[in-house]
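As structure tokens, one chain now follows by itself in the form predicted alone.
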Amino acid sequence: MEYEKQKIDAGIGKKGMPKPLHEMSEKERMERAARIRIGSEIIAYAEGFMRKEGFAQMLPVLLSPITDPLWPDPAAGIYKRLEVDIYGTTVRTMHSMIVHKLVGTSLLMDRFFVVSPNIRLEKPERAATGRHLFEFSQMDFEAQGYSAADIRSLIERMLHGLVEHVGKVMDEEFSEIGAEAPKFGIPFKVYERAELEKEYGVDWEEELPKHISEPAWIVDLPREFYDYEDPKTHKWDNFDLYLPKRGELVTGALREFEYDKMLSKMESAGVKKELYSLLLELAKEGRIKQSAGAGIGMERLIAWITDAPHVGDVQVFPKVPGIVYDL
């Protein structure tokens, strides 16, 4: 089969690697099934969640002049960008909906999510962590007027119902699978990014799953413009939890929606000003709104829950780096 070649071609062994459902044997078949049941139950708590906690729902964007330029997060590890030129204009498959959230939360509404699905062509050699995808569904929220504390406390409160309901309600496909749900409390741990480098060096990332017995938060991650920087003490209003064995989960912060201080992040880390002039002339005019929000990355959610050996063993299609699969 050609997704073999591939395989062979990036580097990356036949085991651990998600089957397409073609080549699966009955149990694989049946187990994935199971997986995608409790994955379904997974995304509909967390909508039920979100809107009983005032958040609309709105529908995603694919594609548009403008998404998340990952840049200068060092955790990004695109190598190309999907750009199509539609009606004169050049548009960009969403990485990511943040600059939408940041304007939806200003100029419609003051808090909304969406389950909104992402392309991010990770570098081929990604494929073999078990925890990177190249097509993905992320659930992204904003809200004007909270903080960062009160979004690491909404995802905390989401997980902990979520992880309980499902292992209440899905005893037969965590049978099927041979899993449990995983028991953890709130609220979760919080490390400071620079103890980390200390303790693990700059390989912390990789290192702290393998540390920690239950969720964590890391705080203060320099990271894209539109996160918040304090402009004193330089230290970052952001985070992102990270899963025992498995790393990072959700990335979040309060927001930049300051005019100069985007503008000056954005000359300072290289990002194209002119990819971004409505945000701009939108923070100029002090359209922008302070906001916080984060975005979990729903796979991987369900990976975790679910114990499965690689993120695209939970979807019926799986997007591994570096294969392209025949569905």
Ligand code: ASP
Given for the second form:
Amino acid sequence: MEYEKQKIDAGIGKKGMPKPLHEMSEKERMERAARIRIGSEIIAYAEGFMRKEGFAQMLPVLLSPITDPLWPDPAAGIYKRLEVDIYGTTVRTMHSMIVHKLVGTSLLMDRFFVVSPNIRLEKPERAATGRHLFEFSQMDFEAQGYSAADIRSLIERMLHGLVEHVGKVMDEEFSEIGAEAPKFGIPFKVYERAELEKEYGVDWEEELPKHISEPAWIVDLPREFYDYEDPKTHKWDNFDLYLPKRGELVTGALREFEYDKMLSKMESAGVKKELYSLLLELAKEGRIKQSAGAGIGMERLIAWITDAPHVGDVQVFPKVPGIVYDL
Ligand code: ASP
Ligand code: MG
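I would like to compare: after the form predicted alone, may I see the structure of the form predicted together with the ligand?
The next block holds the full complex; its first chain is the one shown before.
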């Protein structure tokens, strides 16, 4: 089969890789179904939580001239960016709705969230990391008047309530997969990125998950122009949440909103500013207001809670980098 050939091309051994439905055994299908049912409950809980916190749910945007540059971000390993012409204009498939979030919270409403399907064509070598997909969904949200710490605390409360809830209502599914919902206390520990570099070197992203037993925040990560950087200290008011053994689950930040800063960061990062001209124009007119927000990788969240070997094991139709499945 074509899919087998692609797996071999991607250097993937069969063991441990998510299979398409028609190649799964009865037992494997039962486990996939249990994970999907728990995942469904997780999505519903997370959406309900956000609504209770005063966030309005919007439906996702998939094609737009503007999307997340995903640059410079050491966590992004994109091998190809998808562009297509529609109605005479070049649009891109959504990497993330970050710019939509900045404009939406500035011009329409204080707080919204979206369960946003993102396409990030990760390098095929990332197939076996167990945490990369080329199509995934994130719970992406943004709020006016929130600090980065407010967003971190909201996520801690959500995750805490979430594991308690699914542990209770999904006990049958958990016993089908022989797993238990993870246990942890909040607030999570906060690490400075510089501290981790000192302790583990430049590969701290790979090392840290081996040394933590509960989720932990990492703050001050130099990356894309839209995260806030203190002009004096050059510290970034942003964060990632790392899970034991699994690595990154969440990325978020307080945002830049000033024209000059965004422009100079784009220039120094080599990001094409003409692609962000609307955002820059609005910022120049003072119409972009400062917000904070984050994105939670939903497949990673479900895979962690259901102890899945690979994030593709919580997708009905897996989208593992390097493999084009039939469905
Ligand atoms: N949506 C961003 C991302 O995809 C996360 C954020 O909101 O900062 O990385
Ligand atoms: Mg990230």
